[in-house]
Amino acid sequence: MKMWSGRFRQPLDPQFERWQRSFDFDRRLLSYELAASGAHARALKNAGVISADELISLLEGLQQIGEMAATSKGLVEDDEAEDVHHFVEKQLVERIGEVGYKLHSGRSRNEQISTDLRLYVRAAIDQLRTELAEVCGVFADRAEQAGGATMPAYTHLQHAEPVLVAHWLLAYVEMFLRDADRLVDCRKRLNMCPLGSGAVAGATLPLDRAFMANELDFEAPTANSIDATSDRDFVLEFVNILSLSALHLSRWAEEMIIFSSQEFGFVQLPEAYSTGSSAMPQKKNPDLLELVRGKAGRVIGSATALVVILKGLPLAYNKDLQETQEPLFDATDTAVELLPLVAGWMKAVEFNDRRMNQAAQSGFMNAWAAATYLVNCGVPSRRAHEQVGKAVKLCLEKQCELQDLTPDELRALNPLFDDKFHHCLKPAAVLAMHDVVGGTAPARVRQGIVAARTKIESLREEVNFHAHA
């Protein structure tokens, strides 16, 4: 029996009925539907709508459905269920009889799906923050293992300045920690309970909404029933955060692909995460990295789909909202699968320290340090920039580096160049010159690793708190 069939005189067109069903994808919400239904059943008992015995029967029936789903590993089947809500009602009536129909007293599927999705996104956020903490921990470990190894930093993909490899890796830690922070902000906003909102105007029974919110670990009931039943801001916000995280992963993948090429040779691709060519025997291809880059487009596509679905909907619930579920599920699955693979890749990758160090000492990577030397001698910054630029031009003509110019050649450009100048061009001196918070000076990078570990540990503690709350 349909949950709405009383008013209708004709059955649904069979093709339309199959097409409009959502059970094939919203059945993954079953555990959340059961939890929300349990809270609603208790509220019905507290309001005097059902008896204590009926409550016990309903709760036992819900538990049996959960146990059945657990044994089938969530792959529950039903060719007639319109959606997960209909499925639960059918299963209850099959198990406990007519009292199963009482569970729907005073509620609507509009508030149910909003509640289920909030519970789903909340759980996904906790899982993803756990995975992000693991990824950040791996990057921090590799940064610490890198020690004093150096590499070129790039602007416009051109040689810019030398940095510690650790400094480069910590840049990604900062990105992923921001992703984790965005997720917890999203969690705060979504953690309000729609139960009791009814179809659009609020429940028709005197249900204790604060009780139901507390039962499900929500902060409070939602403030407006019209908004609660039509709001998918939390879905859009969540998937947009996932798209940012995927973008960060894609930038990382792109750098690793470039750095693993023979032209760079900074990175040795892990064989456990690479494949070969069916035609060219010598090839080792960066498949994980390329798929990470490609999956980013998929997640961003889901975020775009959600915006387009939601942009023209009048208040409150519309069937269009059913279409927000699959982009949400797909983006979540993609992100959940990506992060552990990225962590595994980063544990396995080998960096070619010799090649990276070598590259960090050529291509005039110390030019700004040379200009800074003159600034410290009292030369205006713009003049120092110009004079070192002329020194670089001379080096290009001679096919040498700045440190290869003779004292006479340097003094012809500026008499303030003296014997101490060549010392400031050495890699260690260039690194040490960037001695500011967030800079690549070795002492600052060591501080950065400690600070990153503190943030990662705090993230892990937050995740554990929510897991055991």
Contents of the next structure:
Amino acid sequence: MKMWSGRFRQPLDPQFERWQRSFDFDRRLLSYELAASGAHARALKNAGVISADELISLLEGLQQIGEMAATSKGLVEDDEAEDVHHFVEKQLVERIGEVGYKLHSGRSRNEQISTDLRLYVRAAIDQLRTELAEVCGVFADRAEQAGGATMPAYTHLQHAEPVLVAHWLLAYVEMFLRDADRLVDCRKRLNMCPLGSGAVAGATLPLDRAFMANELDFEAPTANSIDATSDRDFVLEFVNILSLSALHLSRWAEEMIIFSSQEFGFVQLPEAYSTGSSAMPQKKNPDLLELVRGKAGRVIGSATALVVILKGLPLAYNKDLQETQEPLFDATDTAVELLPLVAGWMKAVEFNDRRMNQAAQSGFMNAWAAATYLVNCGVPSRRAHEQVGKAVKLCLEKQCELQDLTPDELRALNPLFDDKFHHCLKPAAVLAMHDVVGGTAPARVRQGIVAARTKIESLREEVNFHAHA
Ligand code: ARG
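Following the display of the form predicted alone, present the structure of the form predicted in complex with ligand ARG.
Complete assembly follows, chain above in first position.
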């Protein structure tokens, strides 16, 4: 039986009937729909709408549906169910008879879908935060293993200054930790329970909304029924966080693709995550990285779809909202699958320390350190910059590095260049000079690793806390 056929004189056009259904994709919300239905059934009993025996049959019916779904791995089939809400009603009636129709007393699918989606996103956030902690852990391990290895840091993709490889790796940890933080923030806002909001104006039965919120581990009931039934901000916010995270991964992937090219040779692509060419026998391609970069486009596409679907919708529920589900699911699946692969790749990749160290020592990356030497001797920074610039010009003519200039050549530019100057050009001295919080001086980077580990640990603890709450 349909959930709404009473006032209709004509049957639905069969093609339209099939087309408007959402069960093919919203069946993945079944476990949340069952949990929310359990909370609603209990509230009905507390409100005196159903008897204790009726509650028991409803809960048994819901449990049986859950067991069936578990054995079919959630891929339940039904050619008639309009959506997951209809499916549960049909199944209930099949199992427990007419009393199954009592479950829908005083509620609307509008509040249900809003509740199910919140539960879905909340669970996805907890999973993604676990995965982000794992990825951050792998990056921190690699930073630790990198020890004193150095590499060029780039601005405009041109040699800028030498840094520790560990310092560069920790940059990504910061991005991923911010993503994890955004997810908690989003979780806080979505963790309000729409149950009892009815179709738009609030439930028509005296249901205890605080009780239902508590049953489902929500913070509190939502404050306004019109908003609660039509709000999908949390979906948009969540998918935007995913697109930001995918963007971070895409930047990382792009950098790795560049670093693995023959011209750079900084990293050796792990064979377990690369493929060959059907034509060119020598090839090993960075497929994982390229797909990560491509998937970012896909997640950003979902975020764009969502914002366009939601824009201009009048209050409150409109069926357009059904279209928010697939982009949400697709973006979530994509992100959830991506992170463990990134962790695996990062564990397996080999850094070519020799190439990186070598690259860190050429291309005048000690020029700013050279200018700072003069600044420390009291020369105004603009003058020092100019004089070292002239030294670089001379080197370019002579095809050498700053450390190869003779004392006379240097003193012609500034008499303050003395014997100690050459020492400050050495890679270790250049690194050590960046001795500020967040800088690449080795002691600061060691502190950075410890600080990152502390943050990762507290992320893990928070996730465990939510998992067991
Ligand atoms: N399948 C619907 C959706 O996802 C459920 C809500 C239906 N509500 C309605 N008034 N037709 O949006």
